[in-house]
Structures are given as structure tokens and as C-alpha cells.
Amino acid sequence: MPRLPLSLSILLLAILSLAAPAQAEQRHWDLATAYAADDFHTRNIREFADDVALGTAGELLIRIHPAERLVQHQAIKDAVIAETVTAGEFLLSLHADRNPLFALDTLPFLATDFTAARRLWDASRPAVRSALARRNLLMLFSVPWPPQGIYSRRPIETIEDLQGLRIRVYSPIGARFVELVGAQPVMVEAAGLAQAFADERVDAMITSATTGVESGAWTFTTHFTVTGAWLPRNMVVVNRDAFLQLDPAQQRAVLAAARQAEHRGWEYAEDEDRRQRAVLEASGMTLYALPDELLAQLEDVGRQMRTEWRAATGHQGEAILEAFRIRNENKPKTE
């Protein structure tokens, strides 16, 4: 077969390269989270990453880094702002000391079940989104933890039973609640709970059935009060500049996957609460409701904290609580 002249070969290669479809650039995002690889939040995030990969035809891949392997929980929000990592998940109320708005979902006895928590989130979503956007963060989705209860080594029947206890908390607003009931707050991340009890740094803890199971709470406590005190929320965010580097089709795919993740995550949370309470009981723990008198006393503490929150957030906080009140009054009769 005769060889083509060099000039003609170069021309043919140029024509073929122009005719071939351009290969899209593949992007990678690193997403940091504080929670274990098998936690329901992490499982939901992995499915979100799979949906993004599918929706972008593999042009955007999200690498999940669980269990604080990449960034400590407290630092995840700032790491995403600085784009040390592109995306991250963090507990919103963990940053209430910087912005009191972020304490809303952990105000005691304001929203005590999933239905009320969803109405509260609907009322506050625009304000939270705007607050995060001012720090160059795009909110992707938010998923709650199951209702919080008190783990202890003996029944909690009166407010006096709480006074003087060293109680593990995970946010500034939780610390304020513990102080108001006359106890001593101790900040401990979920991964360190068993050791904190073993070292006698804490006597009790406030957390969900999920964290109780993950930490093997029956090995260091005996009772779990099903208080429904609050349902804290995790936020999954991305650096806004990184998001804007995507083309419009990719952006739409990410936002569509985020909507699915939020819907799916709330379903996971409700199922998680039912399953993990059963695990606690099967592991020998006593689950019980708060006595009416103690519940009334703790609700009084919650009202005091809402007054403080209103003073800290001003008109914005008032508007959110009013929107929440209206949603409660207009709730369907089938709820």
C-alpha cells in the first residue's frame, strides 16, 4: 500500500481530530464528613454521589471521606469555604456560636417529631440558604437526625436528677440547655463517647437512638428517655465557586441529585429511628417517656431559650417562628 505524503497525513489527522467529538473534562470533588461509613447519613451521601455520576455521565465524580478522615468535624464548614475540600457535611447547630440562626433546629421542645421538624425546616430554609451563601457556600440538601433523648445510668424522673450531672453535648445550644437545668455540659464528638464514659468525664448524654446504637450505649448507660427534645440537622454544602465552574447541564444534575437525597434522607432518618430504638431495647436498655412534671419543667426551659434566640436573631427569627406557627395551624387534619 503506497504511503501518503507527510503533508497529506498531517492534514488528514487534523481533519479527523476536528471530526471526533471533544471529550468532556472529568472533575472530582472531595466531600468530607464526620460520620462513620455505615451511618445512614453517609449512606445517603454515597447514593447522592452515585446519582451525580450518573446524571453527569461520569463527568463529575464525588469522593466521600467519612469519619473525619480528611477534616475534623468542627473545621469542615471552613474547609469548604476555603475550598480545601470542595464539599462537606456538618451539623448546622455546631456553628450556632457564629450565627444564632443555626441554633433553630436544636431549640428544645420546639419541633419534637419528624412532621414538625419538616415544617420548621420549610419555614427556615430560605434564611439558612442565604446565610450560607454569604460565606460562599451553596446548600445542597439537609437531613435530620432522629429525635434526641437522654442516656443515663439511672432513670431521670425529676429535674433534680439532672442537676450536677456531667452531660455530653455536641453544640453550643445543647450546652446552654444543660446549663439551664443545672448540669455541666461537656463537648464530646460521637466517636469519643465510650471513652468519655470510661474516663468518667461524663455521666449522661443527649443524642439520638442512632448514635446510641453506634456507640454501644448499653455498655455504659442503662436508660434512654424518649424525649423528642429536638431533631438536629446535618447540612451538605459545596463551595459556590466550584459549583459555578460546572456547565449548566452538570449544575442541573447536581441539584436534581440533591433534591432526591434530601427526600430520601428524611425517609432514612424516620426508618432509622424506629430500627435503632428496637436495637436499644433488644440490647437491654430501658426506654421510657419523661414524667409529665419533668416534661413541663423542660418545656419551660425550652421557652426561655426561644426567648433568648429571638433576642439574638431579631426580626429574622421572629419571621421564621411566625412562618412555623402558620404552618402548624394549617397542617392537614390527617397528620
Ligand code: PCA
Contents of the next structure:
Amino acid sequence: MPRLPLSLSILLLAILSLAAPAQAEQRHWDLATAYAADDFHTRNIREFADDVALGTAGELLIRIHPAERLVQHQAIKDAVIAETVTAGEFLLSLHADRNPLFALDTLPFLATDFTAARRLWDASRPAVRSALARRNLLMLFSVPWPPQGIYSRRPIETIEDLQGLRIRVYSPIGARFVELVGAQPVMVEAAGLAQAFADERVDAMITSATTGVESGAWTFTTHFTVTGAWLPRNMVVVNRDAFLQLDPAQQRAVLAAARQAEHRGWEYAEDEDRRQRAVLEASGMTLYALPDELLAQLEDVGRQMRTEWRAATGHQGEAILEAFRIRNENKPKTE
Ligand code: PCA
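Switch from the form predicted on its own to the form predicted in complex with the ligand and print that structure.
Now the complete complex, all chains and molecules, led by this one.
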């Protein structure tokens, strides 16, 4: 369905709320996010909120608080559990130290493009959904970041080029990868990247073309590897008790909008990858693929991390990797 311009949606909403029975209760949800207001994830969440408003005839309005303005990224998940905020978005692998299952989408070189990332998500969705449900969180939708690469001030050609570098990461599993290649991980949130380089706290960073553009990566680095290592995903969740307070029609409207948001978000992510790589190049950055030998060494590190992940997740992890393998083997010919 083509999207209505926002002004038209708001007009429609105003008409709907006039038409709504006077006694219909209007609810507000606050939704906290970590990423910039103009990031594609945030844009997608805004459109989700518009769809919810329309689908509930203005009875449920979601207010979005981007860029850690309401809650710090690290605290968003617990804030939704405690219902300090009703809903939130966070990077799943940020919480991998609490539940190793949440590390799956960040395991290096397991799923390196959108098709594989989608299959990995399909294979792990029920397990992730129930892990969140045990914490009283209802998973609404999950959208990936474009493939991750390394930004640096010179090309990375051998493993020695990585050794000793202070590399910015955003999750414990990213930190493990950086340690295993002999570099030093430094945790920095997306919003603090330019400052971390200006303060000389980091020499390189791991992230997507999107976050590279948003942070103006060409002002502090020169090279970006386009060999995607993984596609981490954001999760949008709501406190389950708050969701259950909605009437059944409202619940259906939220879930329908969430399904659309997931579908749309994956399309946005692919489109972003293409567009933002072009922006990096137009801004003077060199985009290059890692040499085969180095790639093979990094893939070995990825295999080691998969072994560690298997040990940490046991039968559940095995079953997910097996479901992922089967999905890869039965790939539809049209893909
Ligand atoms: N951007 C976010 C998460 C992954 C990405 O591409 C970040 O760098 O923090």
C-alpha cells in the first residue's frame, strides 16, 4: 500500500478521532530508542506508530523518544520490563552477556548478506521470542542493520594490520571477535563515534554503511571494508502487561502494523546499504574487499566463536543452527 504523506495521515487521524465515540479511552505509549531521529530504523518505527494510530482510529498513540533522549541504550530493555517506558527498541546482541542466544545474529561470518540474515532470523525467531516473553516482553518486530565492516585510517590487508588497533565495538560478542584477532575492543554507542575518534580513544570501528554516514566517517577514517561480517538486528518490544490491556481489536491492529514494519524495515535496510555505500564513496572514502587470505583467517575466528556459542547454548543452539542449515539447503530457486 502506498504511504500517505504524514500531513494527510494526521488529517485523517484528526477526522477519525472526531468520529471516535466520546467515551473511547485514548492511550499513549512511550517508545524509547537509541538511534538518531533520522535513522532508517527510527523512520520505520515512526511509520509503525502512524499505522497503529490509524488502525486503532486514534485510540492508541505511540510517542517515540529517539537517540537515548529518554533512556540510555543499555537500559532500554530493563526499562520496558519494569514498564518505566511501555515500549522500546534495542540492539539484541547488546544483551548477549545475559543470554547467549542474543549473540546469534552477531556471530562473525555466519550470515553475511540479507538473504542469509533473514534465514537465520526465521530459524531463531521462536526461541528469541520466548526468551523475551519470559521477561514479560512481547516482540513486535526485528529489523537488521546493513552488513558490518571495519572503518580504518589505512587498508586492512593482513591480520597484523588489525593487531594492536583499538577498535570500536557495540556488543560483548563484537568485543570477543576483536580480542580474538589481537586488537583491543572499546565499547562506544553509535551516537558517540565522532567524539571517540576526536578524543583519540579508538583507531578503527566496526559498523554499517548507515552508521558510517550518520557519524560522518570520512572526517576521521579513510577506508571501509565491504566484506560484510554479520547483520545485527534491532528488536522493538512492548511490555506484555501493557499490550494485554488493549482490547482485542487494538491488539490485532498493533500486531498487523508490526508485521508490516518488519517487512518494510528489511526493505529499507537493503536500500540503505546501497545508498549509503555510494555516499561514503562520494565523500572520498575507499571501499574495498578484504584480501582472501585475511578473510579466511577471520572466518576461522568466526568458526571458533560458533563453537563457543554452541557450548554456551547447548541443544537449543544446535537446533537453531540445524534449522538455519536446512533453510540454506532448501533455498527457493527464485531467490
Ligand atoms: N549501527 C549500530 C549497530 C550496528 C550498526 O550498523 C552501531 O554502530 O552502533
